[in-house]
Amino acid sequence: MNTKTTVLGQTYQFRDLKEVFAKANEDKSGDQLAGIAAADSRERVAAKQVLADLTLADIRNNPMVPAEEDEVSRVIEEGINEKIYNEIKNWSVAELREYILSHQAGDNELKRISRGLSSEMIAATAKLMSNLDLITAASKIKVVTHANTAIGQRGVLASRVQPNHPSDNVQGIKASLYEGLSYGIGDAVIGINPVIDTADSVKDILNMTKDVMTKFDIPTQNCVLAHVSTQMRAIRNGAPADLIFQSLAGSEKGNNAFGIDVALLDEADELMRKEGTSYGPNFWYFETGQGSELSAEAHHGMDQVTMEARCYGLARKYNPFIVNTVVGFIGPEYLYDSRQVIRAGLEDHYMGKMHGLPMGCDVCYTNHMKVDQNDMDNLGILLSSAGVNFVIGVAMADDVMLNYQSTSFHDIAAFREVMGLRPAPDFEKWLEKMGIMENGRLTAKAGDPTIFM
């Protein structure tokens, strides 16, 4: 395995898969604070040279996480499909990304070699690709998954309605609950995030979701983004989940500061199956992060892309209903400012797709990063120009309760209108017969909670 070249007569050698792979990202903030960035862009010029005449066998070959030692590596490696990997192992990456960008290679081809790819191989790819290339491999895949409905159709930009409230009080979720659904967001879940971790506020939320769903006939899914276990715990107390939720990290250590193994999903991807109250087959909601990794000290000398891509090995054992990246929540230390947000959206929502994942974006930042609302804006055009399966809907785009910035629920109709998208195909006959959305376009009702009162 060839880890040394020379660019404009110097010569660098990289000491392992590690440091090539890490030197070759995008500049990122977050891997300047793990000591592993590319010293300028000579060194990431050399870097990606490097990378892109790697052969996937060298990458598959030297494990940059030992499965022996984690057991994401074991998930990731246990996933690969032999027949297809032995057809491609010889190939360099750089003729990976030349199959994956050729006109030859569409939604059927991509969906297939990916079986035969590891994660650290398709985040290699991203590394030599531009925000176009990002944009054109990711809209060639259509991942469509089912609950109580289907989104990820071509055509179609679903959202989640997030009527987070700093409090849980049931009254306030339900106010924004419904003027999310009066701009037609909700269609990939109603799911909130709880400040109480606890089954019975939980159990108490699903509930009144679930009333509102049945009393005005919503054709959608809830839940509840507490964590896995108390989610479980309110479903075997008969809370009426739809989907369960977990967020997800790219390493064994990293899930075991969130509180989870894959024994604990395991455990909770079977009650779903036993329990859960949507039809199926898809039950889970994943969230992941560039950076979660770092902060939580478990990212093994790795950089954060690869980290984030490894986070979707993991998911896809689960065949997930809805992912999404929270691309801008962690901060500076990760992602400095618009342009490694921007850059990270597009990054995360490829790598996903390119696990065969319904992948979404939260489109979003913290008030203390070099990011405002217009790098929102582009983002979420971006995105939805690159085929993404769903966004998130705040109202007013400012989340009280998680204190970050997201898309408001009249950025997700502007979207659709702009990029000529429609909600999910039962949602949209749910709207027009509310009189809320008429020919692709919302009504002059739109925006007014008061319909559902």
Given for the second form:
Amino acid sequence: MNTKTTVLGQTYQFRDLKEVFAKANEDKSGDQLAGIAAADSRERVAAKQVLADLTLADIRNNPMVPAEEDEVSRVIEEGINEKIYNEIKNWSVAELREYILSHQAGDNELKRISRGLSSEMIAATAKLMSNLDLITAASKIKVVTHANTAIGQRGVLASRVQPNHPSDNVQGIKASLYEGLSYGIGDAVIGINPVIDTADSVKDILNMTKDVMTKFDIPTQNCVLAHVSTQMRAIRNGAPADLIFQSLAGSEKGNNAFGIDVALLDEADELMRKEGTSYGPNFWYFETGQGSELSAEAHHGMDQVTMEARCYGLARKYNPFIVNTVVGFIGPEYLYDSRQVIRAGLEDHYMGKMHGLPMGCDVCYTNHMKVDQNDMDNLGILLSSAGVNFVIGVAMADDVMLNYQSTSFHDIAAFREVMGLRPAPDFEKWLEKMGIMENGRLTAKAGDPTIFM
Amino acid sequence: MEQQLDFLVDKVVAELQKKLGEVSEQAPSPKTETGLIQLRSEPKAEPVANATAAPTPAPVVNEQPAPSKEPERTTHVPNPKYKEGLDELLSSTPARIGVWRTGVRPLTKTMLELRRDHAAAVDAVYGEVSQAVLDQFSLFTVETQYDNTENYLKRPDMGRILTEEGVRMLQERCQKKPQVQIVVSDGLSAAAVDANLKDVLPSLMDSLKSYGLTCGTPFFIKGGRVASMDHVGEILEPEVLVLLIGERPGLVTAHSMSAYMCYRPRKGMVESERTVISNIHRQGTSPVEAGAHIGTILSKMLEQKASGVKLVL
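Please give the other form, namely the form predicted in complex with the partner chain, since only the form predicted alone has been shown so far.
Below: every chain and molecule of the assembly, starting with the one above.
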């Protein structure tokens, strides 16, 4: 395995694969914080050059986090289709990138090759892609999933309505939910982040959302984003959950910081098969985000793009209904400004899609980042053009519980209108029945939450 | 034209103030001390510190919105199907609903309200604590190795360590091994210190006195993170320490402060060894109440010789 190269007259010798992977990343504050980022642009290019010439076998044969030490590595390793891998193991990362971007590789071809790739190989290609490469490649892959309804079709931009309330007041949640529905938002999921992580509280919110869905015959799914074990208790107590949620990290240690492991996810998966209320076959909602492993000191000296890819490697074991990267929530010490957030959003979406995942994005920021709502407009449009499965809808983008800003109901309506995208087919029919949408456009009634009262 | 604009801005400000008052009355955003169980659990109280070499902003009079007694929300939905229902919805949540639209975009007023609230939050991060507030309590200033705001935001580790000069100043000017050490830091919101210190500190002092506790030499850390209390602990070796620090600003309020408390702080403390009261601001946990409450907690820490999850409150 060659880890040496010369750029602009200067020779670079990299220590190992981890160093090549880290230094080949575009600039991120999180890699700097971890002390593993390239010192300058020249070293970054040198690392990219070395990475481009490594073979897929080099990557697989030199595991950065050995499977004996980490169960996420084991899940990724066990998921590889050996036949497909053997066909391409001698490709360089450069060749893989060019194959992915070529006209000969369409939706089917990319889904097939994905099964022979490890998360690290997919991360490697992302490091050699420009933002437009990431959009071009991702836009070829369509991942359709089904719980109560199907989302992910070509030409569809679905949305999660996120009607959070600072004290979990059920009436208050309902108020924001009505507002969102009246803008045509909520086809991916009605998903609430609870303040109170108890089974009773989770059950109350699941019951309320289910009642609204039944009363108005809304073709969507409900979910409360408490800890998975809390949701499991609520479900065992009879709560109606169409989806089950959990945040994932890219290492066993990182997942331990979230209070989960593969055994617990398996148990939850089994429970959903028996007691979940949706038709399936997809029951899971996962969230990820660059930097969460470092924040738990569980990154094994690896860069945040590769750790993020490993989250997707774990997620694909469970055939989720939706996955999204909470790209701007983790903080400026991981993604400092709009340039870094936009880059990360495109990387995560691409890497998720290359894993065959129904990838969405919480296009978002906190108030101590150098980002504002204009940057969210930009990333939202870029991801819409890349074929993102869903984005997050919050009233005027201001989440009054989590204290950060995402995309608004208006924003999603605008993404759809500008990019010629539609809500999920079943949901659009329902919107037409309710008089909220006509021929893909909002009607004069849209935006009035009292039509649900 | 200009007058019209001013009038509009005033009107918008007045409305926002009403809304802010209402929001926080209904919604004291609770925060847990359990740390990160999901990516998007409630915002971490780990505050990120604050400004230094930023260009000096023009002096601005910081007028905090007065909490209004009669919360009133306005809606712009022109012909709601159920008008009274709309009021019901608005009164149930601080979320920005019933805002209406032009085409698929928000109305100008709604858009400007959001932009202004964001500006207030950003100002809090990049602002500086008023020297007058520090002088009022004779707090001298030491700095962490944060260097500048940009670096502070990127390098939480540097906000946990005082500069060599800061260490020397503490050694020269502070009482060693005090029973209670009070430390103030800007953290992520200078505005939080400006807004709350004048109420928190006197009530904390009163509370300590009533428990018969003695206090060392208080001071201010510029560019501090929560764990800067560990470094201070190494230098001054207090029995207990309280750090009053600005929280990450939200749009509802940019003035929220946290009090982190620890028994015998030293390097290598973990989050679960600290006790925290968060959400200290005029519409959350009131600063005066918080001061008294902190005194009670510190006295219990001294009694039980413990803090964080081991402390029984």
